Amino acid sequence: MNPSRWRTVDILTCAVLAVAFSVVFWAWNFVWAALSPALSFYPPLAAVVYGLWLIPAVLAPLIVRKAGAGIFTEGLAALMSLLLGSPYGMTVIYQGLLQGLGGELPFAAGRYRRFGNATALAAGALAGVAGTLWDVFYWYPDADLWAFKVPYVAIAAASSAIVAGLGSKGLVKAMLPTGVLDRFPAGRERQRI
């Protein structure tokens, strides 16, 4: 059989997934209430979270490992945000292709291959520069270049790095002992049971 083709549980896998991170999105609106008071004061800092939006574009390819798993799911997760009534409209779609299309690349560069921790990093950092260059370019086109643009980016950037790039690595080597990755070449790394 043909390792490329996406068989049905991939597909499954990968739209489960964003819908499962509209409802911790959701959910994280929550916790965030109460945490982003004290990031307020300097706006650019608000990025500093910034990765856990990114964790579906990271997470995705992380298990399926098939190409474009990583912009199916952040390009549905955006689709399904804007189902629900999101503020940014259409726009979360475009961003939403764009951040997968950041994270699809560091493993596209490693022929679907390579699924270490160097690749997990670069694809969070990758997928969180697109995510804010789409940002600073359309949302805030006048603001300042030193005091704003750059550190956002880059406060961005780490944030992706660690939470969506780390983090996902993370959650799929805590996965790998709960058995529901067994049908995955993920799963397989595992010791047999």
Partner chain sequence: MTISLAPVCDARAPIARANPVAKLTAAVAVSTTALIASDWLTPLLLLAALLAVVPFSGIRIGALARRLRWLWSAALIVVVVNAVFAAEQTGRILIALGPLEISTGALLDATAIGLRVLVAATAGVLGFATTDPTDLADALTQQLRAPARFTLGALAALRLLPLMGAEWRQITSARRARGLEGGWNPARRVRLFVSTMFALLVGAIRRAGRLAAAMDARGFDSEIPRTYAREQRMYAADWAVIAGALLVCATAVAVSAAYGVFTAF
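Now show me the form predicted on its own, since the one above was the form predicted in complex with its partner chain.
Since only the chain itself is given, any partners or molecules it might have are not part of what comes next.
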């Protein structure tokens, strides 16, 4: 399979994932707003829930295995999140594209031929780093480097590696037996009975 050639089913699958996760993002904004005050004793700890926003950046490349799938899906999910009423305004689009790029890099480094746990973990972590670097420069420019910025990015990277990285691998594994992924390279990995 040519990793740069997209089929209609690839585009539609990424678009459906983006729309579905934009609704999840919209709801997750409320969770973030509710948890942030509860974690105010150590503000960087709020980044522990960051990984959910990054699942499309990892899940789409794991399924369709095409160059740009993470950027397209995460960016479109961010746009749809904006249309649903994201409290972050237009910046959510830029951040979504940046998160998608972070998630895309490990797949690109493997030339879209490596889709194991290590690649998924790296994709989740880099998407988390990309997203939180945007945060610390745009939303928290005056925060202390060592007291807030570095721990915030590190906590988000670890959380994102687990939630977005391994979580996306888990979602793919859960979908494999259903046959829903049979039209994709990921679906060809399932064991036939």
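Take the two forms, superpose them, and find the largest set of C-alpha atoms that agree within 1.5 Å; that set is the rigid core. Numbering follows the first chain given and starts at 1. Bear in mind that the values here come from a model prediction, so they are computed numbers and not experimental data.
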Core aligned, does the CA of F137 move at least 2 Å between these two forms? no
